[in-house]
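This document starts with one chain, in the form predicted on its own, laid out as structure tokens.
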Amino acid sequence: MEAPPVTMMPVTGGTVNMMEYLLQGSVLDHSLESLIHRLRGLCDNMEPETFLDHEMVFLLKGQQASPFVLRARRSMDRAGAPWHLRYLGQPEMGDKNRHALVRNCVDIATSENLTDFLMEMGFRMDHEFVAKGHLFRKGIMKIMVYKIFRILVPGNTDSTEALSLSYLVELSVVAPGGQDMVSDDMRNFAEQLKPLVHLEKIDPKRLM
């Protein structure tokens, strides 16, 4: 899957602090076609993009309480596509008026020796998985519906099994910091997907 660029606008000086606004939910396998049909009617692309990605999560343990986490992802169905390195900051959950989880986001395309570079830097792979699914777009919103597969033999992406009997559904927007009004648009879009799927602001710490 081709990841979005780090910035959506030209940078004329300094850096742009990009934030990811996120709502998440899940749908059982037997309800997938109904959700896809609904998304075809609501989104800009009636036929979704498909993706098959291999993601590896790397940790760098230091003196801090929690390790530094980076994600390396590559497309398995698009020959020649670049690897992508992604950093996701801690979620900002404090603002009750904000309808989406918000976290700092950096996503850059890299060369194919990314994993070797991370290992040389002292990172160690924590886990890996395969993600297979559909990608819809609605304006600047991105809607991903995908299933996660565990890799049975480390490094062998041909040996996998589904992690669950459901698909993850993620509604996200990457925008410069301070544009919290996009969370209102996300909430309005999420309302149109009920009762097929309930997209919520989920704190990852609650899942640990």
Second form
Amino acid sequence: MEAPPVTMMPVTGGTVNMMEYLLQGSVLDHSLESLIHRLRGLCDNMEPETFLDHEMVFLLKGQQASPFVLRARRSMDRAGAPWHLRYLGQPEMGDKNRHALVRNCVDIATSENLTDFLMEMGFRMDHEFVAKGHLFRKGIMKIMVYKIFRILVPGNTDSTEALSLSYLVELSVVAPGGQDMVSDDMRNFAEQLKPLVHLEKIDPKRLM
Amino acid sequence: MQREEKQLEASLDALLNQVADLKNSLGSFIYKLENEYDRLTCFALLSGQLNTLNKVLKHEKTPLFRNQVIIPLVLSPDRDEDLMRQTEGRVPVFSHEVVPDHLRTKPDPEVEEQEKQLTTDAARIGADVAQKQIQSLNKMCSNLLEKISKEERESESGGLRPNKQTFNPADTNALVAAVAFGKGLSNWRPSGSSGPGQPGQPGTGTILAGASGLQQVQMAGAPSQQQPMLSGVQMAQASQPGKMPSGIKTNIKSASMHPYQR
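Could you switch over to the form predicted in complex with its partner chain, since the one displayed so far is the form predicted on its own?
First the chain shown before, then all remaining chains and molecules of the complex.
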């Protein structure tokens, strides 16, 4: 008996379950320059990269109480760049010794009609913001330093106002799950940014 | 006799050298005092040289200079070129004015009197009283030194410590909350009653532990696309925990009836 052709088999599994390891902190506006200098020294040698992104967060309310969340992000300064759709799961509780916040993460690039597609699927936009800042890389680690702007008129990304006087600093790695070395490396890197910034794992549930 | 003479000469030479060094450093000291008086660092050198001088004098090979007497043989009021050269122009004439100053072995009578009085006083107060006085002097000096060094240290670190706070933890929390679930972002939330709003929040978006597995917590927001506005109300600031009245909850329930949902 031949195996049925591959196309008829149900598609199960697929990619390795990728997790995002995350450390967050913030830096006040007046100390931004020193942080950028330090990061330029510590990180891989590349042209300093700035970005201006518009992120929209969509919710799908099911019968269960907790809605399903997807994040759609588009670049406002790079024409022609694809949209980016991301799913982030719940942070994995468990190992208190793990230095970084770990959560399931699925990323994909999409075309420009993402919002229409999501609306047709039944998602509703929950909130949106504009992120403007700098991006650095060191190996597999990605460091983003960005300011969050609140959008005053929904849909109009020109009228924005800064949310606070600080920049958010995020150190993230997307890697397969279970790799504790990744969080150790992240912690070592975070040590080098003290005392300018304190990168730590911040549980978002605590801030509700 | 010869040995003693040789010793005398040798010790005289050594003494001359020491005195010459001392003279040089005193000269530079005076110069510094007059010109660079804010950078005086030569005290150690001076005290070191004085110490060596004393050591040379106390050296066992040095014969007792006390036993030697210097007697001027010729006094003349004429200029003496040799003497001028040897003293670098300071003593032009070896006359009767110069001799008492340069060949003096005892201090002035008044000074001698004072010194004698001091010595009798010191002898009078007794050994242990003197010891106590010495100890208290030492203690006071060390206290003073400690205070000075502490002051110096503190002012130094105080200079470094207008420690500009480079980050604000409250801001960190606000920003993380904004990115994680949109706290304080584009949705306009009524800022009326605060209390009941808080539990209302998790009510609409609680974490389901098991079943839905990886659902993320979301603050229930007013659907902004389809129903543009709630009421024209102010947004709660990110720094204050979400002030959401329960009115929103009911709005959500009615508005989230999607055609595709059952």
